[in-house]
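Coming up is one lone chain in structure tokens, specifically the form predicted alone.
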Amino acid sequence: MTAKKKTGLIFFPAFDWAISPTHPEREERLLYTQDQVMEEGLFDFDNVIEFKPGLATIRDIDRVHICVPDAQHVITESHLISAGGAITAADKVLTKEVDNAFALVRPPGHHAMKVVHGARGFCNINIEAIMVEYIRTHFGHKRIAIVDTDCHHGDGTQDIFWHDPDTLYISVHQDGRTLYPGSGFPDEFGGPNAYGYTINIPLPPHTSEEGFLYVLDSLILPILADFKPDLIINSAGQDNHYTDPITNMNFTAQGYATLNDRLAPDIAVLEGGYSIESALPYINVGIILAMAGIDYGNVREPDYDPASIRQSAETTRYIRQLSSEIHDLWKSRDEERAKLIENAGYLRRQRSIYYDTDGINEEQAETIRVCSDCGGVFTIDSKADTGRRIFAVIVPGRSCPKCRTKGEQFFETTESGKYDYVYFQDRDKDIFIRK
């Protein structure tokens, strides 16, 4: 174990928000954990400190999202408190009040993309992304790595940072061919100005502790060492557990604790995890102990049976080969980017996006300026079957003069009559305009 660390905990179970009274995404997800934390006496340790969540602002959301028609129409107060809890965790770490912090908050967020027409994957706004841009606005530029350990691919977080070379997004998840949202494959490697800074590690169903920790040690930690982030954030989904009702993996509470001990995140933010009684209280206690540098060796689920959840030899071989191939992709990212952008002034991607929670279909065209000096200005033309069509111009953080000028020109010359709304989002100057 590492030396003891001062660890902040922020709880927000969102009593007034649930998909439905019996849906797994409801307040009981955290109530059992709170009971377990109290029962185990974690607050008796002088290095484990609870903080109350703050309240995120609409400006915090507008710094990240293009909400249609605006943020107030897609959120509740619970979403502001959930995002505010993550921001509180960041504040406590960045002001050095604690060494690290764990935001145990809901509703979750990692399926919420840049444009938000409604809810998808139980997510309305992206909690970690809002926290990341809050950090950069209030504490200066940071190179940030987000390691997403939720069983579902974090397609929303990937989308938001797709063009950001200062954010490394690593997602380790159940193979999208077998689970929602059906994405997160190794060839999803980032936009032209941030090629290589999106890393997807799709694991086969029934991967156990052995497979997850192999990927961590042989792939994730070496990539982090190359990237040299100022901060590591764990998007801490817990639905890889062997008892989770909506996934097919075999991770354990002890495995989650070991992963966090080795990863050593500065901030962890809760995402999924729907085995409310059988898994979450044990996983969360294990993670808290690991982050605080306290012995977690005795954390065990009552029904823990290592033989019944051991991965097959075939799965082990597959994971080792996959890890090797992804590491080769990482090492060759600069050469591959040069091929991708050769003679390209602008690149375009067309996508169809489904909001499964709200039943909305979106058609989206994104165009980015290829740039060697910043993340690149880009535009989004988005139309949903709600009848709303919008156009957005996004100027990246630390934008170069050429991208800034282009972005301002795009916004000024766009014919607003073609669209319901036209947006201008400037992460560099912290400006958000809708017309």
Contents of the next structure:
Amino acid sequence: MTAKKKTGLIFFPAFDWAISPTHPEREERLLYTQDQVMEEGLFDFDNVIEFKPGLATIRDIDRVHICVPDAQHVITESHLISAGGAITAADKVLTKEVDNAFALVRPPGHHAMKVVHGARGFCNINIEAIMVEYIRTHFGHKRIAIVDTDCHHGDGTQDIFWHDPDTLYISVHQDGRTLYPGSGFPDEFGGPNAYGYTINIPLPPHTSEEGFLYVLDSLILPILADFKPDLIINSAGQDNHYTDPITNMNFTAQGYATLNDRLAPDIAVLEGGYSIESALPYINVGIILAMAGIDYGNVREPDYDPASIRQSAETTRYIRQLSSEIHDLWKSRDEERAKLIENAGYLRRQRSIYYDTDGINEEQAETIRVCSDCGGVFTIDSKADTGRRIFAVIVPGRSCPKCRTKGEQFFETTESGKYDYVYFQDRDKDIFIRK
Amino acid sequence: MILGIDVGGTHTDAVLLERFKVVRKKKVITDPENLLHSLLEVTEKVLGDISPGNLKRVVLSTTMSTNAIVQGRISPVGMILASGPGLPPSLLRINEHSHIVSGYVNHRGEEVAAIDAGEIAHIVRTLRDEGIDHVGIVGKFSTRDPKIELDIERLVRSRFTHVSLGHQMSGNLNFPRRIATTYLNAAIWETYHTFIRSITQFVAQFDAHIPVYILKADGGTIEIGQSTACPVQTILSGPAASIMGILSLVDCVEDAVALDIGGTTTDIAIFAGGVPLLEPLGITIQGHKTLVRGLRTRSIGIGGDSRVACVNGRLSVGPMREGPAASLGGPCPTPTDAMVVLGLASIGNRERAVRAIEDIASALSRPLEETAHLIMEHASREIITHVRAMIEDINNKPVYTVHELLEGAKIEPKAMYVVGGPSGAMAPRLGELFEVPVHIPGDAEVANAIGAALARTTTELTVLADTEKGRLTIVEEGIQQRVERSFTRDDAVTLCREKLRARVLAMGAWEDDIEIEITEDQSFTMVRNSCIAGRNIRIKGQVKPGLIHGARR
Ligand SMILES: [Zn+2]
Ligand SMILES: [Zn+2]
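Which structure goes with the form predicted in complex with the partner chain, now that we have seen the form predicted alone?
After this comes the whole thing, all chains and molecules, with the earlier chain placed first.
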């Protein structure tokens, strides 16, 4: 147990917002969490301070996403509040008002990708990504590690930081062969200029405390030690719990608290988690106590029975093998990158993206300039079956002069023609233009 | 006629009201060893030749419970805590007689584990051996279902003089506060009972039929016999009396600030639309955070007798009080001395005041009068800074719906009311700094007694309905009953109003004063396995603090 810390809590359960009345993302989701947190009296601790979420702005969204046709059309006020809650958490930590902060907000965001035609996996905009770029704009460029412990692969966050060598994205999740969104395998390892800075750890169904904590101790913490981030962010999804109705893992409230204690994130942001009565109240109490450095040893679910959820010996063997393979891959990331890019000037990837929540299909072609001096300028040509087709040019943060010049040229010379809109997103100069 | 009595730390004041107007007022010195004696004395003086038969009611505001706690005149309490999982026991034990026991209910009020009778029996023996006569029983989530507390009570009740139950203290969540509240309730129960018994005898001397009320921390009254079940409600009623007093002396229907500037501190209170604001969770006393409903006040260390000092060329006022003003022979310069120098007050010896302020003037290398001005200005600005911070705190209170976050009402004071010794000298500048009209109510020296006399009876009530389980709970009234699946939010509101009315009448309210307000109104669709399983309805209502019918100006 670490020492007492001053912990900021941004609690926004959005009791009047739902995707639809019976959707997992509904008014009731954080009701019992609220009850438990209130009954435990956590806000009465001198070192736990509750803050009201601010509102994110359209500008905060445009710094990260290419929303089609624009940000106003893909969000509701609730999204501005949940992203605003994450930003408030960041503000309080970076101005040193608190030592760490937890944005216990909804709706979530980690399935929202760079281009947004609609909602995917209950997410419209990526609240962690918006927070990360907000931090860089307002507090200077930082090396940031995002550790995503949601049960689903955070394919949105992966996509947004795919080409960013200054953002290490590590996702631990249930194997994509057995769960939405079906991605997140170890060979998804980052773009050509950020190879190794996306790390996927797909765990087999029924992994329990032992497996999660093994991966944390033997893989995630050593990689973080190598990367030396200025900030660690935890995408604190809670659907790995043994009672979650839409997943198949066996993690526990005690496990989440221990993980949080050892990872010691500067900022945690709630993601998924839909066992609203049996898991969330206890996990959230555990996380808050762990962040604040208060003894969480007595936190457990009413029906907690470690023997009944213990992982098999085979799972243990599998996870050990997997961890060691991924660790080797991480250590050889530079050599592997060299093989990947050879002498290429530009590299291209072509993808189909499905928006399950809104039922939209998107075809996307992304072209990136291979660059050893920065994350590399890239363009996206995206066509959705909504009938909209767009083109976007993205100049990365800390861009090199060549990538910048190229980016400006691409934007200037691209005719609207076949596109509904052409976008220019310049993270360095914090410029966003749509023509 | 109404008789209002305020037993303060220094003085005991009494006022006699006719048609809500003060017709007589009297002041005696409080005898801390014998509050009853002071009560008797002031009553005889204020009544004079008037027959007690003319009294329609008597209302008392007393520091009795507060003093019992502050001075440690409390009984040792055995605490039996059914905590379940969550916070570690080390953070829950409130005293050396606290015992954590098995058995708990979860957030939906479902019993997860039953109590262990053997374990309880053992604790009873231990407590009896330690000579404990008073016990508090508190369960986590007992406001959702008090079963565990009641089960334990059945096993222990016959063995102790008094047993306080957590769920009877408040309908609100917060286990550590419930523990503290129950503990304090059991701890002052004996002292409070003795006091109430003597009050009852005292009134009987006049006329046994006059209803007697006592003021609670929330600025509301309760009939004295009813108050004995939950004496903890009467702690910190002093500040409440002062706020209700101000309310009774002014015509306030808007957002406003009330300041009570005393010798040591200035107490700040806020009115929202003419209604004094309550603490969100409960009041704090002697470091104990409680669930006791109480008026929201902020006390800052600046008063007429605050120590004025100059350190490294910087002026400071408070927070310490070393004694009375220098003009009255006190040891150091004070804001009161500055007022005397400026001719804003004539208290004690002016020469002494001048000498005291001269020390500060020479340290600042400023003329005497300018220094006195600076001291007043410093004190005024400090007070206003705290007023603004308090309003900001209130306006930044977290909210949990999109609607409230975007549309939530904000407090914007339009007036300021100032009472207390230095009010005449300080009010004009305070009003200027805060940029609102400022008022100094008349009769302010007996405001507490008037406030007590005119306060209405208040209470709150919580209706929880879970139509999936078919269960309805009104924990304050000990009601648990079946509900139909078709029970709606509207049904819950109707029931809440009905039960609230009955509750407040039983507490001694007058029919005309029952102004009910719904303070929490939530209804959630409960979905299990993608199907609507029921509704989780949460309605809270209150009779808010205010003046009895007809008293408003
Ligand atoms: Zn998820
Ligand atoms: Zn470059």
